[in-house]
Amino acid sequence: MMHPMQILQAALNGQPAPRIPIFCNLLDQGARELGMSQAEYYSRGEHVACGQLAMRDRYGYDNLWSLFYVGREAELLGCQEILFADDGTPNVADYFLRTAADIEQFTIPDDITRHPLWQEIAHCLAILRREARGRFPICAYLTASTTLPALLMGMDKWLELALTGPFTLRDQLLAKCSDFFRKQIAAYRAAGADVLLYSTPFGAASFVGMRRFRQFSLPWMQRDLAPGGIDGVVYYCGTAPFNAVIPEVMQQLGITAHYLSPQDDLAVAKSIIGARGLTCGVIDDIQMIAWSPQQTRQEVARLCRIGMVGGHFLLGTGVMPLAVPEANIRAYLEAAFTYGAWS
């Protein structure tokens, strides 16, 4: 019988295997399984793996995640607050970069893996790598350089600057944020992460625009991945849908993993990708909240019946909200289960 991390490599090379990859990213609702408040779950990466391995047990899907909360890069960078909600993903609250004295003076640390939260982070993955034993893909997650920025000063601010400049300003800043996302993404890899989710909502042209995609987000992908290659990376835009972009990113990245917009049209993607590489399809989890779960399993159908078509297909969930309820969780995963086999 073969184990997911051997069903998610046939699915990426398109060989033989039982039934397709099923990702499902339930990330909060670790604190919960284990009755903590998110502040006390993500204080320890023994919490956060413990929660992680306990709803991969529950559930049975594939994979295990690292992550924490996306805030956490900016804590490592100088953040000092994070507004924990136990209904919602927990925020940054000090955006600490405010002017552009702070910009400049603003450093990144020449190793990041002695900074004590990411030495929480190294001790879930280490805990996530004894217990997976090869068998579970383990999942990191990656800021872009240029979405890196807005979690440091806040949207508006980081889109002021991205489009109006100074533009010497934006780019010492870019590049700094470039270099810590080199760092991670190099410690990730060293700590045993499996997939490493390469996440910009300004790597879509939904958002941004092919002209900027082209000329603004592309060349600083680039740097970001120059170092260490794309061995593992899949590329991300949140809930940007971004198939405009895909023969570029194989093109010029090389990336062949692509982590759908639940906006995007899965066919598309298909024809786009092909057998060149990962086409995941992931389900609108938003919509989960409210839907049936006759509604879910339908969905999860209608996923499966478009991207199974041609192998090299992964079926995927967005951020799972807290409030999508147990019943259409355990529907997406028996209906991905049933619809996801092959024979």
The other form holds:
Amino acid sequence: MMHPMQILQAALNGQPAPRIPIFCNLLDQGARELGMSQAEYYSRGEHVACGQLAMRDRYGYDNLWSLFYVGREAELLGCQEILFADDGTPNVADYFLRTAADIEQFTIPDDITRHPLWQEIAHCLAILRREARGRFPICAYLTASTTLPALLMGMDKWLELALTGPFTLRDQLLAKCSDFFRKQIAAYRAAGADVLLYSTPFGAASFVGMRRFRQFSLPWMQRDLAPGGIDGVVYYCGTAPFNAVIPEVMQQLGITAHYLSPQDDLAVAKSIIGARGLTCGVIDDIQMIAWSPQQTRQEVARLCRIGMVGGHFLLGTGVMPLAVPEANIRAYLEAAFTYGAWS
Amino acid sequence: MFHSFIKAYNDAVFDTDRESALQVIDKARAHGHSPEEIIFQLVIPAVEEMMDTLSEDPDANLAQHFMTAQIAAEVSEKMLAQFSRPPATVGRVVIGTARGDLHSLGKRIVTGCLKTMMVEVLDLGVNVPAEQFVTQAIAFDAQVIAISAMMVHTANGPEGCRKVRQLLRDQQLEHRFRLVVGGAPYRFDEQLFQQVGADAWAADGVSAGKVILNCIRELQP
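Okay, that was the form predicted on its own. Show me the form predicted together with its partner chain next.
Once more the chain from above appears, this time first in line as the rest of the complex follows.
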């Protein structure tokens, strides 16, 4: 019997398997599972690892997450405050790059793995690795250099700097963020992450347009990924649809695995990626809040019907909101195992 | 004459080229047009045209929305300072991000567009309690309460639009204000705005300007 890591490898390589890989991203649900507040849960790597293992055991999907919350990267670089909410995702409350001088003086630590907050991530990864024993893919989330400044200074300030300059200052910040990315991806690889979700809305034409994607985003992405290569890297634009850039991402960056937006046309993505890589179809889990289990199953069936043609397909969720009812999580997974079977 | 300026201005904005857009304005000024003419015959028609274009163009991108608002707000501020008398206000709006939400980009795009359209905007900032939306809307004599929410729990949770609606109901103020929401969760579930008690929603910042203007007109005698 194949284990989930082998099923994922089979999907990547177009080899036979009993079913497609099935991902489910239940991050904040881990705190609820352990009966903790978000702040308490995310304070220790051990909590996050236990929460993620418990969620996977409960529902039986394929992946494990080492992600605490997206703002953790900002904390590694100087953010002092995260706004926790027990009904949703934590967000950055301290945009510490406020002035041009802040950007100029901002430095990237030589060794991010010595940061106490990184050590909690490493501890989480060590537990996940020990428990997974190579059977379950362990996922990590990494923000690209072109998007990381939004976590450090706020999206509107960053977009203003990115689009209107001063461009020397912008590029200075980007170089620092790219250096951080390189260190972080190396650290995640060393700690045992298998699937490296490379997240960047700035890598979507729906965010910056095609011209700016080519002239601005692509060169910085090449810089981010140059030293470590693309092994295990999955392209993701944080729910921004990105079908239009897939050919150039494959050609210029060599990334063949794409975790789509629910708003991307899955058939179009499949026709672009085909057997050259892995198409990850994503259910709209915001609609899952209001859908019935029957509607959830119908949508899974639709995604599988389109995505499984020719193989090389994975089914996943976004960051499943806490408000998604238990019945719909179960409906998603039952349907995924049913319609995702190759027999 | 203004038609060619509008086209050149919008071509530059569509291409997110701030410098070229500002050059069009300078050129119009050099041709002897007054600040009032620039705003009412160039910038406002250009923004209205851009609202239609971006709302209908499936390939429109966030950078274009941001620059539309950014450039229009910059030009408006400059020109308004040179008006011979203050312009008539089209309406009043209070805007902020929902309780627990710190994302300010959408609010900034909407505010830039509205100010250009001569709507007075009171920006309540981020992480705004529901009570504050209502008390400030009363004090500002607004027609519209605009709530931005980028996260599912702030768009759909009990402390955002749902609570503002409840407060309006409790205080018998529903006839006085229109409630408009925007932000990513509403794009993924187009029925969500109704579930949280909003009167209208917009898929993006520039469209929000148009939706809010329509709401203001509905409430005007």
